[in-house]
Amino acid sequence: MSQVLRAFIAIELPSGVQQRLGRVIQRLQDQLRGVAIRWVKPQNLHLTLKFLGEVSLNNLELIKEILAREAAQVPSFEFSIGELGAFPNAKRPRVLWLHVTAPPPLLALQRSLDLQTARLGYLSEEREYSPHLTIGRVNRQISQTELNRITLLLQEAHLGLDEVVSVTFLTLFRSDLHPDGSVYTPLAVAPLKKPLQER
């Protein structure tokens, strides 16, 4: 058995939200038919808080402890999902995503997880955290014509999304790469702090 695995910490989306976003992705797929984009399966949609990369089995329990400790300090919160965007920008799209409006608790949680896992040697991202849901990855061998089609869609798309997600727990996922896409397996779930009236 391998002594390392790929892992990340994320917020799971309710299956109903995944299905509705799946219909949005299908609509975009139809509009960009023939363009070389690897679309994310609806059941794989999630909000990443910390990508850990290669994790040794020795560190796994420590990461689970960090997750449980940090989650227990933050009360439940909500975030909303909005319009379409791209990294690094609309002219050179490599990753297509949906914007997430991040409330202060989400940003505070991401910062604390980043800080605590950095102490174990998991490096912080150089870029400032920008909460988003990845929905597609653009093939690097794409033609200029295909790029122009994506850019035009990004400039004109108004998805009119009205999705609000209630967050009550965080999940540590294992990520396994397969020829037909990634498979994510929950390794640990950490509940957020309960409101006073529920204690």
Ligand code: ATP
Contents of the next structure:
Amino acid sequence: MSQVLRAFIAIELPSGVQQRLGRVIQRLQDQLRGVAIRWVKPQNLHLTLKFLGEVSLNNLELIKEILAREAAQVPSFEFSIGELGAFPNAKRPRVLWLHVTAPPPLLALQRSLDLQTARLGYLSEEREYSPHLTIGRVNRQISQTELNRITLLLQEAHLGLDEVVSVTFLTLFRSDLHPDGSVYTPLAVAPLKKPLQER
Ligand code: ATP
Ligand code: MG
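Would you generate the structure of this protein in the form predicted in complex with ligand ATP, following the form predicted alone above?
Below: every chain and molecule of the assembly, starting with the one above.
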């Protein structure tokens, strides 16, 4: 029997960014008081590049190699964090998120990681990749009145964030699901290609 763990590849956010976003999330939480939403803890905020799911321990080294190789080919880059949105849409919000700009290196990384890990059997999503930071998950049993409050907030919120994140490495995370929030543990980090002047 081979052991497995739940894993995903992501970009970590600096703790300063996490703290400032945490305050934004707190404000939204106050505005949606009484609505059943599981809000993401600030220290858990991250940008997922590839959700792997169940990974057998036997494959872990191969995944770390892919991560190191693909990261080393893409120069460090920046992305900015924008407005509030929801999947699948504002009328039927299930996942609340903050928009993330998609600079070409981010998309290149996502595509190459997706392709290389798919070759090991970690299949791609059917939906097109759309970079976002998940900040909350709406409870399935929520009433129409609660839904309307979320929809209204989505239509009217202007967060006016001014957050730019510099990305210099990627992280392979283990995820342990718990009723009171998942616990993410870094298993490996992989540096991006350094800009010329720093080599
Ligand atoms: P919970 O599922 O209990 O809400 P979580 O979503 O924080 O916890 P995981 O389900 O392990 O924890 O997900 C880890 C990361 O991968 C999160 O960013 C999540 O949004 C993303 N993710 C999870 N499942 C998928 C999926 N099927 N497709 C794309 N991304 C996913
Ligand atoms: Mg999940």
